[in-house]
Protein chains: 2
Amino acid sequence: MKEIAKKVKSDSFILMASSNEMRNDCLQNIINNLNKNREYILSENQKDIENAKAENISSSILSRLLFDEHKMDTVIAGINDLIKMEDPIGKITLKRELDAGLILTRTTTPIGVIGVIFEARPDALVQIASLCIKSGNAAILKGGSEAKLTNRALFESIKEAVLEAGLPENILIQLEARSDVGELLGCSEYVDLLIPRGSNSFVKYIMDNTSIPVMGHADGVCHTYVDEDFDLEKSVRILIDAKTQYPSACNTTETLLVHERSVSKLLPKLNEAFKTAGIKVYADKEVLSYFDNADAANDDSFHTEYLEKTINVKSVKSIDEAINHINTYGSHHTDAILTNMDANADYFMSRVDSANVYKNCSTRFADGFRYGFGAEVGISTGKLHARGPVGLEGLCTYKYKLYGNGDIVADYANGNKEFHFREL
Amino acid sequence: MKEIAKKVKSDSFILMASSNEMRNDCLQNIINNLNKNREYILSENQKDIENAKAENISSSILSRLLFDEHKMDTVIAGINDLIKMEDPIGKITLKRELDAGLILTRTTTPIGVIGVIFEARPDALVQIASLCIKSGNAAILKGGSEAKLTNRALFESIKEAVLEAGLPENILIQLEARSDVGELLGCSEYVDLLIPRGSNSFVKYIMDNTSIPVMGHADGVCHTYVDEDFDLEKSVRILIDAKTQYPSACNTTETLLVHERSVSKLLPKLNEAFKTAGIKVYADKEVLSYFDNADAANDDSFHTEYLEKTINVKSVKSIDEAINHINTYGSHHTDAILTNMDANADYFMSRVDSANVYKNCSTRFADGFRYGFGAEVGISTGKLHARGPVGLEGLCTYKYKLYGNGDIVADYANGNKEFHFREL
């Protein structure tokens, strides 16, 4: 693993210095080899799809490890749409005259190698690959193996697409054995950043057995408040959509959190609504009676990330009781206030310390698809270097550029110089 | 300690939400105290001066132990200079419509609580401590035990700043035990980030041992390829310089890479130079014959920081193997082409991975002051978040908020609505 890893760093370099037009061609290349391969590619997932029914596996997982004309439709159109935006690389974010001739600059760049680590989820490969190169990182990826002929298909498919582009053939490798990820954790001489998504016992894993940065989020324990003034209607509505729009993500409110002025009002409403989209309740003792399908929370429940249609009621006394247990149980994902007052809007929205604050509206918004990012490696909950959801940007460090003319410090330090700072 | 750190975690609440001008009032408050306060700092600095000659500590470390008239101004001044500076709390940076009444904006915002391990320089104590009140985050300092007397007399002040401004006291706080800082790697829960400094032993011993992200440096390994075409005597000016212009700072550099069509050129000047300054030579075998007071190199020399008069060098045959072997030997931190060619130039700066890339100029310009940045708290060689000289922009990360009006997932994913992304 070593060796491999360290052949994709040499070859990260020569991907590091490449244009946007050669990054292009190969994003092109891509789509054309996808076209090109699909019938085989699908019918690759169809395998797949057999085996993993024969080893029962969960419906929810079948229904990411499907691969089928529509996902194939909208990788392809995601490729497009990274294809058509700006080079992330060679940005310059500074440019300053620090004195007469003395030009510093602050460009954007590639990270590096990333090692991204990802769920039985084919279109994610295809999605993850292609961000890699439009930012100009090379990428060690090892995904699920429910998905092993599927991501296989599709590796073929996209290697030959580097090569027609002129592009070394290091700068993506495809890993298929679990044993290979241990040995990955191993390699931060040439691994420059991790990106792991699944499970919060796995990303967890990851974390706490390697050196090398990760960036992720271990798990989602996201919050709706109800503010003390607030539309009923609308609110009901955004509960069942954070709650019930797709359970098993991230950004789905695990815990719901009702000013003690609103529980009269929101909850008779809220159980009706509840019961009908088959929602089990755990709740706090002061509003366990509003709800027919409830039993009592406990410390535990709050803490826990349910990933199904389960959700913890506890009534707060004001606002700022409402924060601190978002600040104190929450995983600094996605929490949102419910309210009809700007200034309380504000104030939860400054004071929440999560990646992403919303006002009157659903948790399930946090992607990077739906912040127009294009698409998404991933969503960091960490506050170093990317914050929420991870798109081109979050993928590009900087380095900083100084061209000078025979300039030394010590004409600085001995007072015979001075710096100017002046900005270009 | 982990106690302390709950406390400094939920004063950082406060904090984060706190006016510029309550910040900058808080710096006005330390120029004022530290003013009221001069001689009685300057005298317990003379104690710290006197324990520090009793136990034989070295004149290295003696000069940046010492806190005298000159230092105290130098530090004032630096926090007149941050409280002139801009908010870099609530910048927004991106504004963006993504649908008829769906806003998201990203806005900066402090990482939070920052533990700051230091060495034995008191202006060092009040630099760091300033840089986290300016950009609002609390922080948990621990400085070196050599200037305990003096860190303890300027910590009053600032403590004393602090509440003067009605911030909340448990947002600084000063560490005075070695076993502290064992705790404090323990404390991922409050702390939000790390930045070490001091021996590269050190900072690794503190990146191995715990889980929160670590910010800083290891080593400087810093190099300077002269290119087949050059301007003599520029470069030997720039080489003396890069050498011994502050040998033991980490921007320093540690190995010269000549183009084997320069050798002839620059080492007889150069070996001149080298013997005036006082510097030692470790050089590969064909350029080893040019110096006077030099041995051969190793494979171990090209991976030493020295911090003293000492330095490696050795010809290569291309700017390819200049470029490669900084990339393999270099610690990322800051590497320098002397050319007159900018094509060459430009060859290098894009394909040498590291945090700053010079030409024609001394490495040793690799500082946060230098760069306009007002202070620095450290620089990166990592390449996630901050890289390179590290100062208030640095120090902040970025939340996102959406601001919306009833909005569901449900209306796009059904395709009752869609995305529209206009930038505002």
Given for the second form:
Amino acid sequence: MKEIAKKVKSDSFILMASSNEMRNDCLQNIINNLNKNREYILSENQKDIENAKAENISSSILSRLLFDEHKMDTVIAGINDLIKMEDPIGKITLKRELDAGLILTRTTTPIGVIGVIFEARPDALVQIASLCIKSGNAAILKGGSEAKLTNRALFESIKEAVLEAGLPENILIQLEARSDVGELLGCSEYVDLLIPRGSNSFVKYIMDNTSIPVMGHADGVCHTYVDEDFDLEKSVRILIDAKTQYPSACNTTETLLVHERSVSKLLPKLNEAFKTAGIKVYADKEVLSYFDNADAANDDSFHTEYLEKTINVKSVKSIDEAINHINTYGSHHTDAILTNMDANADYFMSRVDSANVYKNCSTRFADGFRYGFGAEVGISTGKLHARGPVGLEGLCTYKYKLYGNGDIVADYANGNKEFHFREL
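Please supply the corresponding structure for the form predicted alone (the preceding block corresponds to the form predicted in complex with a further copy of the same chain).
Coming up is the bare chain, nothing alongside it.
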């Protein structure tokens, strides 16, 4: 593994200096190859689906595992968006004259080599590989074993596109063996960043067993809070979307908090909507009687990421109680307020400590594609260095470049010269 990572690191320096045109050509080649091999890729996915069903894989994993015509078209649309975006490399974010003829710039640059370990989502492989190419980062990719055949077919199309564009062959590497993950964690001299996407226990294992910086999120325990003054029709529509549009996604609402003054107005109608949508409810004792299909919630319920059509419902006495609940039980991923009161929305959004905070819309919007990032390598709930959906900007760091003409520090230390800072 170290020999593989060493080769990736070496080729990453070539990719880092490549032109935007060359990287865009590679992305266009990926689109062409995905379309050319579409039938084969989809048939391989069906084999993965059949194998997963035979092993009684959960419905949430099956949902993420599916790679059909719609998902193919979606990832291709994301790559097209990436091609249209400006080059993220080489942007000057600071230019300052320190003294006459001594110019400092801060310039964006790729991170280097990124290891991405992700769950059974074949579309994630395409998104991650495309984002890494556009941002000039080499990548070592390890997908879930449930999607082995689909990932292999997709990677073959992507790797062919890399070679067709004249880029180095080792800028993208696919790992398949489970043992590769443990070995990758020991490659700190060659891998600059790890992005794990999976269960809470898996992400914690990665963090505890490597000295490589880790970025990502473990759980998606997301909340929607319905305030004391709200629009009933819009709120029901939003809540159904936030829970059912794609239940196995990490940005699905798992807990609904309702101001006690809004309970009698919202819950009868929401009960009917939940029954129609087939949503199971765990409710606290104050609101349990409002639901026909509900069990009592407990403390564990509010820590749970269900990833299916199940939701917690809890009554709160104030917006502050809602905020405190979210900051205590949430995973700092995505949380929303439904309200007609702008001041309350501002109060909520400034105090909820999450990567994404929303007013009057579904938590399902937390996504790099929907943010116009082209796609995402994942959603970061940390605060360094990227937060929220991580797209091109989150895959870049920066370096300082200083342009001089025989300048030495001794001249400034002994007083012969002085700095005259001037923004350029």
